[in-house]
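Next up is one chain by itself, shown in structure tokens, the form predicted on its own.
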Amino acid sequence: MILTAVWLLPALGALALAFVPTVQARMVAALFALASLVLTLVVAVGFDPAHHGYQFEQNVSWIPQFGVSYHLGVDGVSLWLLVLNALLTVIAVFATDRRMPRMRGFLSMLLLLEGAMAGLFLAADLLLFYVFWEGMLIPAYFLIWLWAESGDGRRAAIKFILYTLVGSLLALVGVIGEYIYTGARSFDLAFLATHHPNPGIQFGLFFLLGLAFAIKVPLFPFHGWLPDAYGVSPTPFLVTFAGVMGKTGAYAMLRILIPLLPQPQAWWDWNAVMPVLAVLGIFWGALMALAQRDLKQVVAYSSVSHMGFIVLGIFSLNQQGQQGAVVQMLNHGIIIPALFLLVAWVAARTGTRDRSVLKDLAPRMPVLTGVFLIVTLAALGLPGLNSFVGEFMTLLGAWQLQPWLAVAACVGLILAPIYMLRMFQGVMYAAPGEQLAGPLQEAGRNQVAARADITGSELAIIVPLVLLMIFLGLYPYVVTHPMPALGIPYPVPWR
């Protein structure tokens, strides 16, 4: 029952917020989010890395005439993503401003989103997985539309929902096709992995499901919804939106596409196409990040680039690459929320996110500068911090698949220090004699000095993420250890 409680508790918290005064909403949401985090940590502590297969399983017949079951389980792939989801929700709740309009509704949507994503990571039945997959869209749509910080929230929300609904409808056809053409008359993932359709059918099903998952990642060139959605979304929502939701698409590729649709002897192998798209995404995201003036858009496009490494690792089809992809999912989910928080705090103090205007903030914000430096170094893959390990493992896996893919990805990787260091140095320091420009110059430097440095509450929000960047950079074994002995509990190419 503990796995049911993991996804159901946040949903109950969202319901409970309808019955509490607005002034208490943040405290109640924090209590439910913390309780959910405690439950996931209980699962993590009780997890046995030596056990092969799902743990803490619940398997109850749901629609027996169609072989649908309420089947939940956690393994070495989903375990830390589950913990990440709960941790980032806690951070998102505490990062929510007390002056947030319609506070109860906003926090309710955050908790509903957490519950849906937790259920997705736990689902061991394909139809149940799809139910949670669709469940994520509802709170995400309203969070983009109703709580947009700037710009046209409605346009961004509609663009997001159109992209994802197209993918979801294709995925539904793929789910039904998998059920029919396997002849298994079951939606159980482990069972489906041993009953494959013929190669021609697999070709079509891979296209349908792969496109849906690629949109959610998002993988180049299906990322068109991301700049608008990230640009208008409030920062607390971005913590979970960018930190976890994109990982659901990559997780689905590893959990569903590869084990269920290996495509043997197919005339066209999608497994050969996906790494190429991943490398193109690495390049495209990095080049677009270089072209942006808005700090938020720099971070958004850097996310597209780094998600390319995750997809590259998944479709390297070997142990090092796929383990590295899971490690990098966790790393990316720690770094990107921290970057969005820092950008929001800089903008709140200066009134702008334009990197061409911001200069020489370090003397006024030494603590924020120090935190920003660590996060920047982690994002560009400095050895000793968490992102280096994941990127190295995915590149090692890519080299075993095709050396030219690893070389191409390395060239793309060179661009990351350029746009990240340019963002950090441009905002925090100035060349000798260089002055503040634009609105900051007109208002004078007192505008920056009015709220000089990071506050204690803000530091408390981001410190757990910074500590994880250091810890996982020095000790990634805690993430990789459960996977060789457990991994996905049915055949995959590297088992």
Second form
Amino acid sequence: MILTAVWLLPALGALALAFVPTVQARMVAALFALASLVLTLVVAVGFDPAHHGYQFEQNVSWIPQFGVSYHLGVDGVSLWLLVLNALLTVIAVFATDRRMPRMRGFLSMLLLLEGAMAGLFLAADLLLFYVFWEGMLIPAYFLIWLWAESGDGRRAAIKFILYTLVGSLLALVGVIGEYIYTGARSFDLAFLATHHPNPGIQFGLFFLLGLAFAIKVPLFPFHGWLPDAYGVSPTPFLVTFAGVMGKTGAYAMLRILIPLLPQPQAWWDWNAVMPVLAVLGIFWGALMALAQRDLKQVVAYSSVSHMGFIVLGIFSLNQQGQQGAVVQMLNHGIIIPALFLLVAWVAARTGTRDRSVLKDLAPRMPVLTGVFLIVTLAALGLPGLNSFVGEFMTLLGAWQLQPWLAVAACVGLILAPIYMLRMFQGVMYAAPGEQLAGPLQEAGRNQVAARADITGSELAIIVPLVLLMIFLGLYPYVVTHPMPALGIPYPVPWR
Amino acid sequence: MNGLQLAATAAVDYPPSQAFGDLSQIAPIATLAVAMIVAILADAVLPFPRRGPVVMAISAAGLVVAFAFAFGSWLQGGGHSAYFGFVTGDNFALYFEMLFSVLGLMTLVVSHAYVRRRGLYEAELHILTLAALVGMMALAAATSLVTVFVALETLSLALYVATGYSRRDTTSQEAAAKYLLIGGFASAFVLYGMALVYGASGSTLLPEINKAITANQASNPILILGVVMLAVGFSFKISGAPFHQWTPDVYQGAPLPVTAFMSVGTKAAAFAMIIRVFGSGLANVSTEWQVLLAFVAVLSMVVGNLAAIVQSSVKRLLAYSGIAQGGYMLVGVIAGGRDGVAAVLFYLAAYVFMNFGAFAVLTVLVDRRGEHDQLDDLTGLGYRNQPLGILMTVFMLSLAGFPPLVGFIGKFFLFRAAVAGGWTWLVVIAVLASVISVAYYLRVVYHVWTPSAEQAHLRRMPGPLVAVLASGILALILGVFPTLILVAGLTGAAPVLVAAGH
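Counterpart to the form predicted on its own, namely the form predicted together with its partner chain:
Whole complex next, starting from this chain.
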């Protein structure tokens, strides 16, 4: 029952917001977000790492005629993503500007999104998973379109939803195909994981399902929607959008493609194609990040690059790689939202996100610069901070699969310091003797007051994320320890 | 034995007990027919101001009683064949009789508010609705080609008149004329097809036809020509492409409640007819009609969805969307079997609520100057009347097939049956077509939630609001608890398959 509460509570919060006055909306939303964070922490504390199979299970028949059940469960993979989702929603609610137009609608969509994503992480039934998968599109669509921060929100929203739907509606055929061709006549994931269709069928189903997940991740070359959608999205929404929704695609690969379709071979082997696409994505994202002037786009493309590591880990098809991928999902979910928040705060103070005109901000905002530095270093994978752990495990796994893949990914890793440090240095410091660049000197001087440092409330929002970066960098055992407690059998068992 | 002798013997062998038994099988239809006659008399006798309300009360009472009859018989496990096999009161018929009763009640409340606001006569519209409902119910209950045709014409004639109901409105008149001509054309196709099938099988009774046509007769050119004719005629009625051209004009021209009513009612009745005639009567030549219907389904989904994108009138947009939705349902018909037919029955119920609800929202925008069905008229609806905006969003998302709304579950059932039946390629086309559909359904949503200059709060209209609210709640509840209707659909599908010999 507690798992139902985990996803239903935010959804009820979204409903409750319709009945509270706008002034109190932020407080009510924060209450619901905090309550669901507490619930997920209760689940995390009560989780038994030694137990195999789903925990806190709830299994009720939903459409018995077609073998669909309302089956929820949590295991080592979904546990931390669930907590991440709840945590980031709390941060998103607090990061919401008091002057946000149509505040109630915005917050209720944010909570609805949290509910849908929590349900997705909990679903132990393929059709139920699909329901949440599609359900999360609706709040995301409205958030991109109605609360676009800049640019053409409608266009970006339509692009996002059409991209995603091509994949996810074909995935519906795949979901049905799983049911028919396995002969299982059931949508239960654990059951399907022990009933594999023949490799030819698996090949087809892998395409139908994998396309949807690849678009959501997004995996190169299916990332076309991402720059537009991230570009226009309001920052509080980006916290959960970039922080959690991208992970749903990777999570689906790990939860559905790997255990249900272990041998997708006919004309070629999909399991061999995916890591190559992942490495290409690492490169492509990094190169595009290098080329951007807009700070938000730098972060957006760096996100594409990082997601490549996650997919590479998943399709290294061994325990190190896949666990590294899960760790990396968490790291990415902590670092990218922090970067987006920092970029938004810099932009709010200077009135621009253009890298080429921002210079020498460090003297005016020393604390913000310090925080920015830690996050930057975490993003480029400095040992001692969280991202290093995940990337190391991922590369270890990739090496076992194909050494050249790991080597290629390492080259991609070198690009990360280039674009991250270039961004940080350029924005925060000036070369000796250099002054503030042109536009800022005239127009920006007044906006960038002598002291424009991070405020207390902003610090309160970002400090938990920074602390997590350090903590997980030093003691990743906390998250890897319960991971082998899997809900469904995997082709490569985790120990 | 000539006709006179046949009539004479029948009269002799027709004891009152059997007459009563037969009548009880068509009780819902008979009730509505009686209600309609009483309503006509009341309309003729009563003083003018009281005609409208009284006729409405009579109609509502008739519909409630009809529903009760159908539901009672359903609870007893369904009826059986009656009138020498010409009609039946089986679960398939009862399912539709209940569905049409609910649709009729929703139409009544919407029509009532509509005629008030536009200053039209009320009584006749209700009477025409009842007449069409009698035809629709009879169509679902018909098990002979003769009754099928009579029911089809009853329903069509009533709707031709209802389409032109707005007498001073030339587009309404134009729509009626167009509908009459094309409808008559389609009826001719159906009748010709029936004649050929009769010629090939020697009977008009569907079970007899099924027995007479064995698989090796599939090459009989007369039979094949008949099947083609029937498929063409039926496609006209469900507005399947390439026989859909009349639909947008008629939907746009007809008064809103009539459009709302026929967009779902005609479609449901026509699908009942297709399932009955093809699924049970001509089950042994299924390979032939499956190919024809698959062609129509693909064209409908592609043409309907593409054409809907460029519409600026919501009525026309929903007309094209209806063409595409008909295509999805054809996928279920083609899949066949118990699951396929049940999926179509489920989807039809879902479609009634989603589509009628969307049209009912438009009714609230009607004022004395006329209808406001342009997309621009919807701009800012969500801010002028928030519940209405939310419900319109629900209908659009449900039609687009987003979970957890009923449209998603309906599509899932249809596609599941089709994949199980080996029609995976058809399902792939269907899902790609429905990606296109999202573009225009979301366009409506976009207009609803775009702030507009006009801030005037909409005048309340209790009737349509009740219909809208009921439809919206049902779209959500049936999406979350689909088994409520699914079980009914499976029960309703059974008699057709028994008749087909499966």
